[in-house]
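Only one chain comes next, encoded as structure tokens, the form predicted alone.
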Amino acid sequence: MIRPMEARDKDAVLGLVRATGFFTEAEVAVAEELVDIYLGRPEQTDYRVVVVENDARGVAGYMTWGPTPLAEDAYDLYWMAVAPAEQGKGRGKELVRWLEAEVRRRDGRVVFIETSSQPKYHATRRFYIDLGYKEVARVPDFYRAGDDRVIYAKYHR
């Protein structure tokens, strides 16, 4: 079940995030920020997160996602994260899936989606190359020296 995160949520979502040891610290600490922000002023339209949830109704991963800025109908899934022991059970095409389905809803037209070109984000980029994502741009030594910003497309309309 995916349904919108509440702030009873926060530690599961941090703890999932920080477990998969794909983030650094600094990344974690954004993560939070757009948590925080979404939590804290629900009435801002920049961020929205939602988790999908286990089968004991437990937190299995999450994702924030938004309205591109100065994009006409584009949308950004700015982060996503499934709890390790979670991962493999489809909860990620889940999320994936769930944000298409709303992005169609609002009648949006593409889903940008970035991530790194380290080689321990190769099982990421395959998951949304098989997920239908194209990439569309790569930005040399980006995040730091030799390590790429790699961005993805998925057109609606």
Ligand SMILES: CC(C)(COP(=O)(O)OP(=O)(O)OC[C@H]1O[C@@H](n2cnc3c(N)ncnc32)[C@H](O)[C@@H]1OP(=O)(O)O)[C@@H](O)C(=O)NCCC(=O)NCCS
The other form holds:
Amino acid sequence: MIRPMEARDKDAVLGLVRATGFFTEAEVAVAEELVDIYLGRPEQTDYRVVVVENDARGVAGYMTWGPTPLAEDAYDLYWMAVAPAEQGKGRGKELVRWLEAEVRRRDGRVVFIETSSQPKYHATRRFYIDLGYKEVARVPDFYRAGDDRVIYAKYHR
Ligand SMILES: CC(C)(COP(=O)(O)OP(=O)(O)OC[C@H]1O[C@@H](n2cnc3c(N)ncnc32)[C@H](O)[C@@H]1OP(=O)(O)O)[C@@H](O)C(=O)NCCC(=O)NCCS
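How about the form predicted together with this ligand, since we already have the form predicted alone?
Okay, now the whole complex, with that chain kicking things off.
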């Protein structure tokens, strides 16, 4: 079950982001900033956040997405994470498929996702590729020396 994030979900969302062990404290701070923009400024439409629940109605994962600035009918999947105990159960796939349905509903053209080339993101890149995303660009040494920014896209029209 996927629903818009609410203020009561904040601790669970930041907790699962940390629990993945994938993100530095600086990255967690950026995740929190996006969540705070979404929760605190209901009039803005740049960042939207949804959560996916487990069978017990607990927060299993979340995703931040929004229209790509300055690009026509394009959408960014900014951030997603699924709690370690909930990974591999299809929750991540459910979130991406939900976004694609939403993009089609808005007659969107393309979804972009960016990630890191670090080996620890191998399963993450595999996850996007399996969902039909193609690597369309790579910025060498973007995050740090030896850590490229990898850009994936899936075109819907
Ligand atoms: C990447 C991520 C969001 C995927 O979510 P998920 O709920 O584990 O993914 P799903 O269960 O929908 O898995 C879909 C496929 O990905 C694979 N997969 C990716 N990461 C996996 C993991 N950690 N454990 C098990 N399977 C994983 C599975 O093989 C699965 O394939 P299948 O459906 O053919 O069996 C999640 O693993 C995660 O939060 N990772 C750490 C943080 C991260 O990388 N976020 C993205 C930053 S760009």
